[in-house]
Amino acid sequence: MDFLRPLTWAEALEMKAERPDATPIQGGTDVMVEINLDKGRPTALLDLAAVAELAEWTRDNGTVRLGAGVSYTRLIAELAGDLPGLAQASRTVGSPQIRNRGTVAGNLGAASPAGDSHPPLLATGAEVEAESVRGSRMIAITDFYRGVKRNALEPDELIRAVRIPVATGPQYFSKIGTRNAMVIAVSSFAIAFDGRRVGTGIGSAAPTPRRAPEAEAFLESALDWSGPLDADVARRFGELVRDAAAPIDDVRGTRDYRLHSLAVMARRTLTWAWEDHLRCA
């Protein structure tokens, strides 16, 4: 395996460009995993942890940039205010030591449908900033996802940034796991709002991350803006909710179990985030 650790990022975009077979790696949190326990060997590591300019934020016209190099722990400890959801998120992934080494795009590149920072993402609306020798583009969250541990990156490319939308309403993540800490999700959910517009993510409960439209529709239409959260339309947009996802039996937990768990995480974080709602308007 050859390893491969550029000083710049104007360096690892020519090396990715002369070895697309090489993985990425910022933490290594997923990929050292993988290649500890032989279930996969990559020809090449990509090490971009020295990558200085990967390890910065911006805030800019309401939206954060937040560099791939950027760790869960500083994303928790600097910008929990602005991304509420996603720093929620972020508290539930591993031990401390893998929330000092890990990034979301670390999260992105491995695509695992049980990855915690997707439900936010999604929920919130964010792009992915791609980059090659070639050029950049904007990556849309929602055609992020192509399959299982699968992206839209062309083999040439790497994540530079994530861009999310500041938060301008309350945003909530919720996830089960087989025990409290330290544990990859059985299923996950995130919800966000923003003015009128709901959001929606789904965790670990089909081949690819995903949001439930219908259920964002329904409740955007539905809602008593001004008023109580009425019961009924909690229970259906939990309903529609469960509806959108398409969960397998795996070691971690059954389809039913994964089905009923979504209906009943949406219809509480849809809770907590009206009474912040309400405590605010």
Contents of the next structure:
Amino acid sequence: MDFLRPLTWAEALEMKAERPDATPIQGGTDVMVEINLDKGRPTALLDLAAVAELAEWTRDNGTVRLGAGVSYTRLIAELAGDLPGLAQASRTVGSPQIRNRGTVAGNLGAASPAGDSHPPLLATGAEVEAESVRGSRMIAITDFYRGVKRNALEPDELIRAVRIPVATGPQYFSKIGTRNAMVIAVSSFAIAFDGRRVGTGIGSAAPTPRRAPEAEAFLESALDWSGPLDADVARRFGELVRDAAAPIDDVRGTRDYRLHSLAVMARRTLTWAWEDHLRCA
Amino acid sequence: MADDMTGGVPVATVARVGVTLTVNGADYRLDLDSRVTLLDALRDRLGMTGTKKGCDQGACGACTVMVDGKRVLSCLTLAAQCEGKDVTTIEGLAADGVLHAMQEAFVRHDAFQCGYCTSGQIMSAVCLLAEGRAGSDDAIRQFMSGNLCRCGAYGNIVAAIREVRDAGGHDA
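Give me the form predicted in complex with the partner chain now, not the form predicted alone.
What follows is the whole complex; the chain from before opens it.
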């Protein structure tokens, strides 16, 4: 396995163009599991940890541009106000040790349906900034996930940053696991209000993370924005979220449990968000 | 040694990489198989076996060390990525034969039984105090959640950390 160590972003892009087979590695919290357990044998690793540009984030025109090298720990400490849903999801990633090295871009690169970043990225309509020596392009988050552990990146492309709208309303994330720390989600859900638009994201309950468009449309039309949350509306929202999922039975949980838990999490997160909405209204 | 194990991969495809590791203040020049983790480099190449291998997949915390002052899992950290970084292991906590306050507190509170998770627990505990995460027992439990103890010494671990916090000692 070759080990490639670019020191600048330009160098990283050149190396990836020359070695499209190289697996990018940042914190290593996902890539190293594969290597240690011999699930994959990369022919080359492209170490992005020394590329200083990636470790920065900026806020511009209501959007956070989150560099691919910003750790979950930093996101939680520095961006919980701007990106509450993503920060909440980040707090559930692995453990303090893993959050010190893991990144949102790494979650996207791995593209596991169970990744904790995905539901809030979907709920907020994030975009992935992909770059290669050929140029840069923005990929809508809904176009990014292409299958189990497959994403829309071309072989010569790297993730430069993720662009996430700064929150304008309540955002919540919920995750089911067998314990509180160091678990991969059995199922997960995120909700985000942007004005009177509702965003959703479902995790670990389909071949890819996905939105629940019918549930979003239902809520936008059925909500009475000035009054208390109608219990029937909340229940129906949960059902529509559940109906948008397509889970399987696997080692972490059953299809039926995932469907049930999604309906519950959708109702709960909506209830939390509604409490915030009424408090701020 | 771990870096000699090719796991059935033809040797020709296993690249070597030169790395200088700074561990507990001393520099070590190593020639490693590019796939070697920091954990295996510490244990098998440098003979520092205080850092333990529990799961090798980031699920137990036994291999916790500090890299540039932050706690990380050495099993999920590639040794080659540690060039120029300061690595601190359990062997680096005691100074001049005097145990670190956290080590002493673990002994005093019987905060272990078999001892296998203890190095990782202590490294995490030292970092937790430096991070300012020990405000309450709940906070301690939450921010120690990356370290499993199969013997179930959790209550005594929390007591040890609480004592060091109250004594104001958190110099890592």
